[in-house]
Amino acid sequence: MAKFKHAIVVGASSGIGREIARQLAASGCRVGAVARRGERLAELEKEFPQLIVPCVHDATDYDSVPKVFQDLTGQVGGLDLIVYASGVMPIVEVDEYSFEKDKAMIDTNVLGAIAWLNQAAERFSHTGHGSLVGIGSVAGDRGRMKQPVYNASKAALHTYLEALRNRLDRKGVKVVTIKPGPVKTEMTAGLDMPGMMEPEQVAAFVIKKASKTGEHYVSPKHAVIFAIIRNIPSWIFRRLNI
């Protein structure tokens, strides 16, 4: 029997989101799979024809979210889990200051998440149950020199989720922040980083932790490392090449 019966995954066309949708469907969960790329969603639907409900939608089309959310929830047959996995991280050179790239990250990583998760938070606050999951990142734990706005976007997402957790915990709603390290996805294809996680591994972790409210590092090693990094004084941290 599926742990979850009715779910929405935003950002389901690739990477972590796609694997979450696949693993949920494989468990018998009916999944509303949301993404811009319809052909990718069609592939998912073909793999799980009775369980994947494709929804072509741009997460930055904020005004349409309330109707899309309501319609999709109806098509899925209810909702006990939503996962916001949509995110962008364009390559930003260390001496580059591109408002266009920065805005794209805020639009998708922060505002898109708020637009979708606010809808689920309101629904769950009335039903008194449900799990709301945001895919954050260890990148949001400090403002590192190489990706200022990506770091900031994930930090904003973490704080938003913490506030939702504080607001909804008393109503029986689970709010979960997942903090993976670098993952092998299309978004990170241009990066040369050793030890990247596999999206299948992260997806399985997300589903396992989706009903355990709180913040969760995917790697125990990262939990230790970033506990140290968060406490490095700023005057030292700014001299480190990390």
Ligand SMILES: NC(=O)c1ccc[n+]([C@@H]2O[C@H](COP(=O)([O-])OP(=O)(O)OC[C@H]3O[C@@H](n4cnc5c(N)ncnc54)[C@H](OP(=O)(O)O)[C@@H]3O)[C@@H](O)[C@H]2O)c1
Given for the second form:
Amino acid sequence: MAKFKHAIVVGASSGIGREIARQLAASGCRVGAVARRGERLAELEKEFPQLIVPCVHDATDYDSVPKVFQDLTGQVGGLDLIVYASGVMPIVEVDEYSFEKDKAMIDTNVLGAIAWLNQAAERFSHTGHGSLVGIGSVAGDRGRMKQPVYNASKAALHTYLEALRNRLDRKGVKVVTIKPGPVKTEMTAGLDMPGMMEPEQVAAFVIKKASKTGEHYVSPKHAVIFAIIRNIPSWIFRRLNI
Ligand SMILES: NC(=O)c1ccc[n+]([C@@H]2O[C@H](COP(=O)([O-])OP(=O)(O)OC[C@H]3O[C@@H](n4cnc5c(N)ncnc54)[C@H](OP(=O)(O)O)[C@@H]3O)[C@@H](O)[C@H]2O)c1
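Next up, the form predicted together with the ligand in place of the form predicted on its own?
Expanding to the full complex; the earlier chain stays at the top.
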């Protein structure tokens, strides 16, 4: 029997989000699959015709989110899980200061998440149940020289989710932050990083933790390493190339 019966995954056309949608559908859950690339969503629907409800939408079209959320929740038949997995991380050179790229990251990674998750938070606070999951990143734990705004976008998402957790705990609503390390997806295509995980692995972890309120590192090793990294004093951190 499916642990979750009705879900929405925002960012379901590739990578981690697509795998989450696929694994949820494989367990019998009806999934509203949201992203801009309709052809990718159609492929997913073909795989699970009764269970995937495709929804072509740009998460930065904030004004349309309340209606899209309401319509999709109706089509799915209810909601007990929402996962916001949409994200962008353009390549940024170490001496590049592109407002355009930086804005794109804030728009999708932060404001899109707030637009969608506020809708779910309000609904769940009335129904008194539900799980709300944001895909953060270990990259949000410190400000690093290579990706200032990607780091800042994930830190903002983490803090927003922590505040939602504190608001919604008393209402019985689960709020979950997932912090993956490097994962082999389109976002990281061309990057060769050690210990990259498969999106299937991360998706299974997300579904397992989706009803365990709190913040979860996907790799237990990262929980230890980043506890140390978070506590390195700034004056030392800026001398390190990490
Ligand atoms: N890969 C990693 O190493 C890694 C590590 C830690 C955290 N993460 C996080 O994991 C999440 C998923 O990333 P991924 O690695 O699976 O990358 P991905 O394969 O590039 O997937 C990104 C997803 O976001 C969607 N998206 C992007 N812009 C959107 C928009 N404006 N509106 C709606 N959907 C949008 C994409 O769909 P469309 O383009 O079809 O709209 C796609 O489904 C992101 O939040 C990322 O920051 C990734």
